[in-house]
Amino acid sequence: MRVRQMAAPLGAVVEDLDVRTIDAETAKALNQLFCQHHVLVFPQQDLTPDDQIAFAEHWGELIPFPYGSLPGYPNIIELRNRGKSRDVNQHWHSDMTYDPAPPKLTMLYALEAPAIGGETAFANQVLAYQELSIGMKALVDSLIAKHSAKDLARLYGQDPEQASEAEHPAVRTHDETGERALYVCRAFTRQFRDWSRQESKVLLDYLYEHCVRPEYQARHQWQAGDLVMWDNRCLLHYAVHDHGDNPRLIHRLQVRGVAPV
């Protein structure tokens, strides 16, 4: 296989590798690349849902999505272009931060991709934390943030009172690398523990703007056959809907993580 850097802030493209054929030693080498680059892209794959699951299980136990899945595959959901007005992913977020133990990685496999547009953007939260001032680091290091799925439940027609909620450090330590990363997102973070919503909003709005500065970002332009995995422990991502009604069909799954510390 050949590895080339995707962009300066994050990401690597792994070429000339059929992910259906990897063994434990290759998976270990790929995990080292994953921890270093946070996003891995495997182009020109030809995968069934079972193939995607088998590859993902090298990284741990898969988890179901609580709001619907691919028939026969409770751990895979289908992401299909249903128009910009019905796209619920047009915001910067880390997946399922409202769970006590959010997924450590998300893996997408593209069956159809638009010729132009439809990119996924990523923002490196390790860099975002590193470039805070000493005083701001001291403040956010001390904070616990409340995350909620109530708004997501409403979108899916579920009872918001039954939606998952969790509290996590505003800065989390990566359980494999020890790197520190900001861990708040506009989609799910509601407020800080022992702070009011109004007080929290002032700081959260600043962090939301800071953590997606252009110098922390990279984008992936999808092609059919692309398999992409990213690290939810230290990245935000954003599904850019600039492809109109052009087809975009992706299978998504996730690997269980640990409680952030």
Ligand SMILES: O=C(O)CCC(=O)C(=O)O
Given for the second form:
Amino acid sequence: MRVRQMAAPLGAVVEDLDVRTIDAETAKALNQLFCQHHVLVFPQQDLTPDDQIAFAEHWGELIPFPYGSLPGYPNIIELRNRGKSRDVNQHWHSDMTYDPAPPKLTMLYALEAPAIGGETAFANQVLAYQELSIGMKALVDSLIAKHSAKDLARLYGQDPEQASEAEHPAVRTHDETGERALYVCRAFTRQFRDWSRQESKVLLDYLYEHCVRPEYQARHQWQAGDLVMWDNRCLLHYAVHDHGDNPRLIHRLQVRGVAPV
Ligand SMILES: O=C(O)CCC(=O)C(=O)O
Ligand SMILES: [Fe+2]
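For comparison with the form predicted alone, kindly provide the form predicted together with the named molecule.
So here's everything in the complex, that chain up top.
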């Protein structure tokens, strides 16, 4: 296999590897690359849902998505853009931060990709944290953020009162690398514990602007056959819906993570 960096802030492209053929040792090497680059792209794959599941299981247990899945595959959902207007994914987020133990990684496999547009954008939250001042670091280090799936529940026509909510440190320590990363996002973070909504909003608005500075970002332009995995422990992502009705069909799954600390 050949590895090349995708962009300065994050990402690596792993070429000449058929992910259906990897053994435990290769999976370990890939996990090292994953921890280093936070996004891995495997172009030109030819995967059934079972192949995608088998590859993902090298990283742990898959989790079912609470809002509907591919028939026969409770852990895979289909992302389609046709007729879809902007939704909650059109905010920067890390997946399921409203869960007590959010997925450590999300893995997307593109069956169809638009000729232009429809990219996925990522922002490196280790860099975002590192570039805060000592004073701001000390403040955010002390904060617990409340996250909620209420908006997502509304989008999927479910009762928002039943939606999951969770509290996590505003800065989390990566359980494999020990790196500290900012862990708040516009899609799901509501406020800080012991702060009012108004007070929280002032600081959150600053952090939301800071954490997606262009210097921390990279974007993936999809081709059919691309398999992409990203680390929710230290990245935000954003699905850019600028491709209208040009078909974009993706199979998505997630691997269970630990409670952020
Ligand atoms: O469609 C995409 O590019 C990503 C959507 C998203 O936010 C996700 O799959 O978690
Ligand atoms: Fe997402």
